[in-house]
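Single chain ahead, by itself, as structure tokens, in the form predicted on its own.
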Amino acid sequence: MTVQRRIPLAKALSDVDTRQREISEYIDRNKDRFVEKLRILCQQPSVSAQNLGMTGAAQLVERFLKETGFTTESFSPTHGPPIIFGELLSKHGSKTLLVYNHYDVQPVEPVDLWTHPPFSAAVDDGRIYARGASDNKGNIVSRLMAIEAFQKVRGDVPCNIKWVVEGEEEIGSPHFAEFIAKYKGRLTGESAIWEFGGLDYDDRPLVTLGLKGMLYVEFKVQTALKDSHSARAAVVENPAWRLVRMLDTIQDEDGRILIEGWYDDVKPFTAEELEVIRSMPLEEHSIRDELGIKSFLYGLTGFEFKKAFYGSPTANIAGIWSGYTGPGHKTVLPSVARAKMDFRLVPDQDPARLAGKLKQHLARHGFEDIEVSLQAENPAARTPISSPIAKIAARAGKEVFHKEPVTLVTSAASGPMHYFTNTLRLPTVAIGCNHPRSNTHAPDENQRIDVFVQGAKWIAKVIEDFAKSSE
């Protein structure tokens, strides 16, 4: 007869304990070899908008997915940047994990306002300031970090990894669909954790559940073959007013989008959303202070404010302009005017749906002359609050920073998170090393080192609670 000895719980827990805190530990010891991979990225340009520096990004992204284990391949759309694939197996786990990020970052302009350059990734005062180091740079090495210690501390990872890597999320993934037809059957897994996250204004871990979609667009007028003297505004059409009237047709004073249908598709939270934003901690004051406003639009507030941040569409003006811009005085009447908007969208909200009804409204208000180019098309992306990834985020962000975690149903932020949750069918989480005053998309973005470790140590825990779940 066998006989099986049992392990006395204390013990077992105390292995346990022992096993994360040498994680952590690692993590510790080897922080500034990383900082320094991190400055290495960030060094590197890779503004997908400028198609400034894609391929060698690509190469040392993909360079240092090898060196921490990963096989991985380089799949190359029809147009645009490279896209990295890795995966790492796992000698003894048998749940896989997907992950998702992008290499690419935003137009650095203006850089007379950056303190440090854009891209010479400066250390200070805690902070490495680059373009990138935050969004979304940060994040990859920060979560190489937490993959890396497995690998040395262990010898093996608790289980299988896949990475995906692209490089245009920062014009709206036009070519992320071919990756994703191609490599289909190979994107298996139980669940993904996407490319962003971190900690709120308090420094309480964020759990950010979803994403909104976008529909981006560019308007071009046109009324003359080329600009003229300011003295034939008299009789010949100025395309920047002919193009500020069709923007006025588009929204009202309460923010309402006037596109005759374009709210017929919105999905309402559910009970248990709209009680888990009621419960969300209020950042008011923060974001005012933040951004040096006394007020938020409609004089929205409270419970009203937090679901029509998270919640309801929008209809944003990105840019506009049109005949002389620059210093002093130019007498000129314009021949050509623009404008870019992002119209963020909400679950069930069909882009390419939306996109036919606004050039129908175009054509139904006398502006069917008005070009419209549609630049990015994305769905919105939600994951339910229950499931396992979801609540396993949670408990580790809780371990790691010893704070009460807040559980967001969506960012008001988008992205191609869709073909996660919607194409995969991969609940998804968004959990990251990101800080609220990172300045992402703006001059002097930043990434705090303390939070840059922490978040490899609640990825960490993630990937290892995950692969010992039995959900």
Second form
Number of protein chains: 2
Amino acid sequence: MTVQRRIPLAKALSDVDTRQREISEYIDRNKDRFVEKLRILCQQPSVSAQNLGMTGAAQLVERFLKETGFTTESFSPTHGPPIIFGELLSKHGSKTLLVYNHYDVQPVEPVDLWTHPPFSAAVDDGRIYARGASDNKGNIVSRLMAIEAFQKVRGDVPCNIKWVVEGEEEIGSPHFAEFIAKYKGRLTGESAIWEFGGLDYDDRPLVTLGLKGMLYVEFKVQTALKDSHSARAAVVENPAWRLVRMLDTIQDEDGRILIEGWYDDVKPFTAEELEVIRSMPLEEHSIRDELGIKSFLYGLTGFEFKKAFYGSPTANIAGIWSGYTGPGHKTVLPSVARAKMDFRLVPDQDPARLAGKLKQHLARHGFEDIEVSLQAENPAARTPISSPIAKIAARAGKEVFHKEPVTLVTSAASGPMHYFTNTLRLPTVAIGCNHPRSNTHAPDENQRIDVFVQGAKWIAKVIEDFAKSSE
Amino acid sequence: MTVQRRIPLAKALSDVDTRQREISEYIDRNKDRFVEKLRILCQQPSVSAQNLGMTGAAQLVERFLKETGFTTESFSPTHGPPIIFGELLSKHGSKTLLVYNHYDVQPVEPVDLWTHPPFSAAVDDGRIYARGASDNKGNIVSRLMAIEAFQKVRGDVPCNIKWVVEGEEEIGSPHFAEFIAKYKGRLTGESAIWEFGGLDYDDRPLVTLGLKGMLYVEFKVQTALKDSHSARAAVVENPAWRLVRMLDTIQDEDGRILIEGWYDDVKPFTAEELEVIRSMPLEEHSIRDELGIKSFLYGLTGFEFKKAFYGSPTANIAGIWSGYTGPGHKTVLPSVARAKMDFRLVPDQDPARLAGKLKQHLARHGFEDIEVSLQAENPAARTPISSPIAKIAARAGKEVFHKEPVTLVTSAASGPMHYFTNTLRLPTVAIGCNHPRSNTHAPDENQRIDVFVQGAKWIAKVIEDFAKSSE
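Please could you give me the other form, the form predicted in complex with another copy of the chain, since above is the form predicted on its own?
Complete assembly follows, chain above in first position.
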């Protein structure tokens, strides 16, 4: 950096352009090899929910990182697959960028809806079809491509890189806290890049600055040791009725959560965030068309629709079941009824406090016998719009894709980003090589190869600019 | 009968005793052969819900009836397995007794909980183990045994017998109305014997005089064409919430059904029925022990418990399901939610009228979009306590089992008995060879061989006494 100050500006800029072009050209020259690398990673199943292929995938990720120059460690939590931690020190740069990805994937079911077998990683029409091709293996290999380019072209990376690749993101990162607790002292740096990101429907680069939090609970109501013939319904309590009555106390028909104090800690959007939200693209018509619905809840539309989408705490019944659910009729009085609920949280709602409020709510309404098991507790994550890394990511996206970037104050989805933003206090942006028709979590998941390549250039540019930035 | 009046009473009674003893002795001598016959029928699967083995079972039943002297017809409804109708005319008796049974059985699942394979009909410890051994094949063959005894010992049956054996009882008799409509003119007689019955826990003979009715419905709430990521919960309607809110309008926490006019046509128990109910054994402790519960709904106990059990219309959630119901957590916003409900009815509630009231209720509460499909509609059935056949059955039970019989004004269960009591206007009693530990509808269903044999004698005595009775 100091060197640049001593040479004329035009020459310096031209050098920068040249150096960037070399990185881009390396990526273009080597893309076929990285497509093959991604295919190899995709052909290795890694379904965390089914404990399928996890060790093999972890080993493959660790090998890829090693091959790119990282020193690696495989951290084994008390249960579950390892978390791969890689460090790559810069010879000249002093700044440190953290990177988060995950090597686990969603289950492939229903398999019969896939055009290409989900672990074949077939290349067709400019895409790689595989479970995990987009979420999240495409991003892993795209980033590897960017980092290798620096290593091969310059023999160095512009900044230190600390890379965390976990294997349980798709099941709620149940052991990630263990890793953070142990590695906290080493997970230092100035900024971080989150796992996902990419283009919107108009091929504009998306820079996402936050995630909603989540409290995921399962309720169990048991009223007897075993099911009865429903002839007993006049005298034996039905747990499904009890569950229905309990659930109906949680939210009113206007979507307001009725648990006392639920909204106490909600931090409203700042004026700056609201301004960005106003400009954020969230196409009502595309969601309406996809779902075949005429309108949204409570008649939401426009700015109010976006504010609710990105800013409302929610209470969602993700699953409910009891009794006989097969074809035809069976007259059973069930002994057990269950429901799963995900509560999406916003800053600064604390999932542990809210879990307590939920239990108090149950007790207050006479449902203290209902078992509540907590299956996930993530607070929301939010990086300020004014963060240097947010600006670097947006500017780099514009340069690589030649389109005005879109900044998302937050996604409406959730994840463990709060470990980076809240625990490690790292400004964190989600950028990557995803595209909106990648069928993430669905059959025929795919990775567009052109975005995979351009995404690598975007990451490379962010690494370069981040390393140079003074903040 | 006239003959008997001309001979001295003692001689006549002695003759009657002798004649009865001969029937009983025939049954005892031939019981092993009938055990084998029952085993053959049990080894033939006939799971109506799965359309498994229905034709073979129907043919077997028809053959058995033919072998016992019946002329038979196999009635094929528009769909589903045939209904076997057999007629056996008495040479000397003029009265006609109708008999109802069913040859279909419940599914065998869960198979791994069976000690003996469910279609092996293994004989062990004085019992035949098989799906259907008790419900309802044991009763069919026990009755065959009684009728054959008359044929072989006397060359005649004391009265005409019209026997209906259907194949869809376990799935709600969806085509039985077709049979009744076509055969109504031929289904004439003075009384009828229903499919089930037998002994209570103290080996006392049970005479059951009625069944509750049933309205079985399935609700479907659909709010979108496909499931969404639950990140959309702030703006896209969740059908599970809508279902919960709707269900919570149907019944209050005291078990009162809130559908307008639901109780309008309820005919209270008569004073005579209440007197019998007071003496009816319904052991609270055995149900409490079986289910591991401390108390019953609303603190019901004693007479109030029995009145509710036998006399209350009920609204039971037999099944509810939506979204993700597997292990772990998945954040889905479902597009469809469903529930199955069985409403038990009492005299004189009309299921068709109540179905209309239910739909009006939904409309009144803003749930007119919720689909309601009717899966079964049976009114309640009730034979008066004072019916001659009720008295004959009780008296015969006492003679055969040497225990005071128990009359049940009604069962809390349901079935198509109303076709006999209401449509055909036949006083109908449920008696048979069941016993309370027969695991009906459960794994290890079994038929006690001693009750199977004694039940045949009971039926024989009822046939004899019915034929002789002047009413």
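In this text, rigid core is short for the largest set of C-alphas that superpose within 1.5 Å between two forms. Not measured: the values here are computed from a predicted model. Residue numbers count along the first chain shown, from 1.
*Asks:* With both forms fit on the core, has F179 moved 2 Å or more by CA between these two forms?
*Replies:* Superposed on the core, F179 moves its C-alpha less than 2 Å between these two forms.
*Asks:* By the 2 angstroms cut-off, has the C-alpha of P239 moved between these two forms once the rigid core is superposed?
*Replies:* Yes.
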